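In structure tokens, the next block holds one chain alone, the form predicted on its own.
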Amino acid sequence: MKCRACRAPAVVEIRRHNTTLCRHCFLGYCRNQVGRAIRDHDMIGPGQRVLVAVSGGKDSLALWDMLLDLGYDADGVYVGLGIDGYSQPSADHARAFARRRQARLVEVDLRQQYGYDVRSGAAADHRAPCSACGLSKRHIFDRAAVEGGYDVVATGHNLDDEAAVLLGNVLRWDLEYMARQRPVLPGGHGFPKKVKPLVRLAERETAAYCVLQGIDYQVEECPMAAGNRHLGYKEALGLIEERSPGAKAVFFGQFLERAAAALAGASAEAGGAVLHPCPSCGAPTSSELCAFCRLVERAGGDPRRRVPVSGR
């Protein structure tokens, strides 16, 4: 088997592209991929600093080597869940992959900084244990960033992620969530840009960009996602892709080349809620409390603290 674009001996085959490459070209066409996401989209402008949500998995650490391979000013931020047995190792991970790189690392603990776990604040507030972590994170991701000067988050959601969150939003015909799911999301009101980077790359091929760069990263999937829709909806696209290569692109592609800009002009013509600092932590909010604040109290934490920006 030869690389289609130099006939060296191929590794990788990419059955959505009918082509085969060898480790140079292929980590080529990943920082080629994400380098078009970028530009296509206008995510990061010149001289913009950029914080990548690292989880210590395959997609965030790929990212974070490609952004500074590409020549971004990229730093990380983890945040450490609780989750036995599985924060632990993530962070390790993280924590090797910036001193490998000499990159900056930014850690937020939940525990030792807010005073509750992933588990405790989902109990505490009713709330679903991906719920209650996709939260925290969310929140913490926005005031690293706000607080250490950063202009765009970049987060490392892959084509799997964007098709499978599109297949459920189209099951429920959720159209508020379908105008919000685009590449960028633009910052203001106290919010800091979101860009995904990856939505060109498959989770297969962010996979093997780490292995044949050599990047360790969290194999396990989190205990606590079991049973999580997501994981299903990214199962069925997987076995249709299985029969039809290519048919994840064409879904999520034609979405944003038909949809999606449709979608969020009349969400915007519509008007969203008013917004006003959080009484508790200055983050924007149309309730009398945020939504990570209610948890963190109902937790017994302090949702007070700020947010260290000082990195290892």
Contents of the next structure:
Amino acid sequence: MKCRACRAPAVVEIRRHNTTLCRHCFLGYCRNQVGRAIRDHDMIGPGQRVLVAVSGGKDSLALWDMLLDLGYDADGVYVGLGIDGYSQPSADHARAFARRRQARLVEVDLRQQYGYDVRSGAAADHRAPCSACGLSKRHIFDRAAVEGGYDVVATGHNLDDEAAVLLGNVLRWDLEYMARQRPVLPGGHGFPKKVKPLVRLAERETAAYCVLQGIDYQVEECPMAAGNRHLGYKEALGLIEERSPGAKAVFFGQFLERAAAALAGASAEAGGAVLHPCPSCGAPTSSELCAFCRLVERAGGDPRRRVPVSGR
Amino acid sequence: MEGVKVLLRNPRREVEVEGPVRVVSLLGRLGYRREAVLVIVDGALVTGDATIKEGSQVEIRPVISGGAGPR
Ligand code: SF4
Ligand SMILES: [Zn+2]
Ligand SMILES: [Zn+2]
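Next block: the form predicted together with its partner chain, after the form predicted on its own:
Next comes the full complex, and the chain you just saw is listed first.
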């Protein structure tokens, strides 16, 4: 097969665009999609400092790589979750990437810095592991960004992730969640701005990007992911996509274009709670102690430990 | 006979198949959806129409991540 753009030997098919591309043209396509998402949604302004939430997986490393190539001032932040057999190799991939690109990686380890890990935190706080994990990561990304003086937090959510989340939200008609499912969440009230520059790329594309760029990433999944609902939504969308290539991109793209504005009211109604700084960690919260500090306390750790982030 | 060594991931394991074989038929034989994986032959990414020769090292790498905590 030949590259549709330049006739060189093709290495990737992109079915939803009905095209095949060579290495060079494919890497350019990925950067273009990310650049376009950033421009279309005003994700990152000139001179702004970006903190990339890095897991060691394909999406976050591809994102970090492209942001650096596009000339952004982008550091990474990695959270050690203490998940046996998964966290160690993931950290190794994140560190190796940072070393190779001579980029700065901020590391926060749940056990070392807060005295719990995803499993023990989930048990102590009576949550599912992924819920404890999500809460911890969100909190640490936010604090690391605010305290480190970053303008934007960038996460590696791709088109497949967003389409699957949207399907889940639609199946429940969860208007509040749908209203907040945007490629950009503005900051303010002690929260950093959050952006998802990969929303125009499918996960097969971010994986191919890594392979073609020689980026070694964590291929084996987190053991907690097996059989979760999100994967089921991806499978269902995968079957639809097989019959109608492009359906996924239309599903999510048209949501953003046509439905999201209409839903803005749902989020405005929900966003009425008064926020104040958590007395323990300073994060904005509507309850006495923020949810993260509650989890840390229940798990027997010390929420007052600070995330050690400083400007360069 | 040399065969084609195929590395599968998540969990990591290896199977051997007879070559030569086209990428799409290998995936069909092993029960993979084309869009859910990448196929890497001797270190290089290949398209579905590629033919895999005897003695090749193949990796079938899943691309679907399921780690979506609540957002
Ligand atoms: S699968 Fe769940 S526990 Fe594992 S990294 Fe993802 S959110 Fe965390
Ligand atoms: Zn080309
Ligand atoms: Zn707190």
